[in-house]
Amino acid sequence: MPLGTLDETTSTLIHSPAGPDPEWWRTAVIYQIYPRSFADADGDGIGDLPGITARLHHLAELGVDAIWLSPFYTSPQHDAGYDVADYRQVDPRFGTLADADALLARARELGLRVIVDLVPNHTSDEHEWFQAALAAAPGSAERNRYIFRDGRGESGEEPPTNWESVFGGRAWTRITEPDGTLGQWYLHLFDSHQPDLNWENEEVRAEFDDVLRFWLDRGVDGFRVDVAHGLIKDQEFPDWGGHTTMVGGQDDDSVEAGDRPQAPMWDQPGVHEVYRRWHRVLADYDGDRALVAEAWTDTPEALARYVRPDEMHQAFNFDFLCTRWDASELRASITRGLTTSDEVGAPTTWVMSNHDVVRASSRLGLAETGKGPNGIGAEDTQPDAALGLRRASAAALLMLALPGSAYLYQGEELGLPEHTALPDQLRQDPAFFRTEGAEKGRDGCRVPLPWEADAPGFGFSPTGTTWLPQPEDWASFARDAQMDQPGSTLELYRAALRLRAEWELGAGSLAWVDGLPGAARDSVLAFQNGSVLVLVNLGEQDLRLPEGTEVLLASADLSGSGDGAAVLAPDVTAWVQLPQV
């Protein structure tokens, strides 16, 4: 199928280029490091800060602009560090504060900015505040830092509301009072080891102001804010008929997002005052510090409220992550993301994978290609590995060609698949246990990285020990097996990041190209970003490019027409240089 000439197509501009010298976070590519699975320096099988520091030069060579560190704070690790016991200390598993300072210093040497995770919705139940709350009386100042309520029923035996935990089961747990009697209930939207803080309490707000300053003073460039949409709850605490997923409204695909009843625990209006306050804290520091929202909302318009000029700076575009591998749906998602962000003067922040979802190279190999299941087990339908990797490579070039910022999850640049055969007895995700195995959980995307094909543990640890087992066939995915190898996923990412910077795609524009011939009209995603034409073939037929087309980069080989013309096969993305006018 010939593409024809560009003279036969039309274009519709939906996003204009950024102004001169945009702040770094508007265009940055940021690499997520999951500390326990990135690199282990001391040989105990758990990744640590010295291990990260020793490998940072690899990320500089990859071409990213910044890193985001998932939690490394003191924690009993009931939810992989998202249950924080001390926000100002490094967990001994990961190192020391001196190790954190050394990591920050090394990142600065390499020109990498550093964002750290902040977990403000809840603490660990081992946090000194919660221990004090358990020891105090109902109605005390100590309990008012959290959300304690009397139970319903004649003896308070029923929870205060019918809310469910995101991880399954009740969102309330009843405590035993200091005198030994059954007493109040506390709210935990996640695991019972993660009691929710009371953000109506000024003491809580002042404490997090200080936590922000503690890490800003040490030199971090910003914060990724966990469950950013969940801090404020409806103070009436009504019962609610929906299922408490991370999404803001009722978990019912048959109901349009904007028409779903508002969940009383998500995306409440009062949350925005918290971020206006934090914005003022960051503004006291030089260097364009940034706040990044993990906010699951029902609509792009609701998400845009988090990145208004006096609030946060970025918000993950989960709508894009959850969109199926379909040309019209992707076009609609990208348009929504750009236009709603533009209305508030914010960048769109693209993301394909993270530590909470099935890896893209597996998710895109499933029959249903949206957000995917919450984990995959050996007895589940297995992804088509080759198809998934092919689509993930094409999706990566799509994402990295879009204007705005982008996040990469560690291992994405290697094409790592989900570990879909992880034995259940080794799983650690609380979602697996609280759903009694109905959800496999997130362990499969958190397996330690392979660095060296021929080393024990694929070079993750000097002893070969890994806290979760790696699949035996991961040697081909190891970094050293892919480095400088034409056609490898790693080399594709290195080339894409180099060209993204060279052509300033992050600060660029987006115009949809229409008028492609035949079936390509509905199956090929085509847009211009400045002088680069991006073509993504999501159909089932080849697309023959015009003779003489100058291809900058493609996610797979474009040969095959027999007459020397480039052919864009299904599930392939190409970046094409447009003729200079």
Given for the second form:
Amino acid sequence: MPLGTLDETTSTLIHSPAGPDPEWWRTAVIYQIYPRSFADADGDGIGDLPGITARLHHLAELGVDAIWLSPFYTSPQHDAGYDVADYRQVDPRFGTLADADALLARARELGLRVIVDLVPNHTSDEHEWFQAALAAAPGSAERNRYIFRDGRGESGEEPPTNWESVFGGRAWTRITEPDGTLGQWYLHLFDSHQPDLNWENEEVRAEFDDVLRFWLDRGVDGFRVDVAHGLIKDQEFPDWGGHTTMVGGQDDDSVEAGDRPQAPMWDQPGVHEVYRRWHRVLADYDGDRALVAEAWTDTPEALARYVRPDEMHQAFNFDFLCTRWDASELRASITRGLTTSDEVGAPTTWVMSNHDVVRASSRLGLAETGKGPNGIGAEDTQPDAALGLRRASAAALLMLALPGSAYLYQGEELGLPEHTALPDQLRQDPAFFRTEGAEKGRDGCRVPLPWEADAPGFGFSPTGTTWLPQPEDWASFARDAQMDQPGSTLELYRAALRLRAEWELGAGSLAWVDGLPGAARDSVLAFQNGSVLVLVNLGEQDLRLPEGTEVLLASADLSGSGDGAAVLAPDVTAWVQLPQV
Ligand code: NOJ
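Beyond the form predicted on its own, can we have the form predicted in complex with 1-deoxynojirimycin?
All chains and molecules follow, beginning with the one already shown.
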């Protein structure tokens, strides 16, 4: 099917270019580092801060603007560091505060901004506050930093509400009081080792102002805020009929998003006051520091409330991540993302992968695309690896051509698939245990990175030790096997990031192009960002590009026609330069 010329097409502008000199976070490509799996310097098989510092130049070379570090603070690691015991200290597994300072200094040298993770919804049960709460009496100031309640039933044997933990099982655990009797219950929306803080308590708020300042004083450029929609709970503590997923409403797809009853633990109006306060803390510092919300809200409109001018700066656009590989659904999601954030003057973020979801190159190879399952096991239906990688590459070129900020998850630039054959006895994700294996969990997307094809542990660690085993066939994914290799995923990402910067796509505009011929009308996503036309073929037929088309970049070979004309095959994206007028 030939594209013909663009003469018969029409375009609809839905997003205008950013103003001059936008703040860095409006357009930045931000690379997520999951410290335990990025690079290990001391040889214990767990990645660490010196390992990151030593490899940071590779990220500058890749062309990203900033890094986001998942938690590296003192933690018993019941949820891979999202259970923080000391917010102002580095866990010895990852290094020291001096190592954190060295990392920040190296990043600065390389021109990379640094965002760190902040986990305010809950602490570790080993945090000194929680230990003090356990030792104190019901009703004490120490207990009031968390959410302790008496149980229901004659002797308090029933939990205070029926809420479930996101990781499965009950969201309440009963404690033994210091005198040895069975006592109160505490709330943990996640693992029982992650007690929820009481954000109604001013002492908690003041403490986090101080934690923010601690890291801002050390020079960080911002914070990724964990479970940003969870801090405030409905103080009536009503029972809740829905299953507690991370999503603001409930997981009842028969009811339209936005019309679902609001879950009492998510997205309560009171959270916004916390972020207004943090906005003011950041505003005291120079250099455009930023807050990014991890908020799983029911609708994009609800998400936009987190990025109003006096709150956070960015919020992860999970709507895009959860969208199926389908032209009209992607178009609708992109339009929603841009228009709802435009209304509050915030940039959109684009994200396809992180440490909580099945890697995009595997997810997109499943029969059912979209958010995907919580992990894949050896006995589950396996993704089509070739199809998944092809689509993930096309999706990457789609994402990186969109105006706004984009997030990459370590290994995404290598096209790394999910490890789908991890033995159960090696799994560490609490969700696997709390669901009694019904959910495999997130370990498969957290496997240590392959750096060198021929080194033990693929160069992740000097001893070859890795905290989770890497699939044996990962040599071809190793960074050194892909570097400077035409056609490799790494080279595709490098070229995309270079062109994105050159054409200022992050600060650009978006106009949908309609009126493509034949079947392409419904199955090819086409938009214009400045002088670049982006075509994503989500259909089943080839699309022949007009002679003389100036292709800037494509996610796969376009030379299928045999007669010299460029052909956009299914599951391929091309960036095309529009003729200058
Ligand atoms: C979201 C984080 O991304 C995830 O890894 C963690 O388990 C939960 N929040 C709880 O902190």
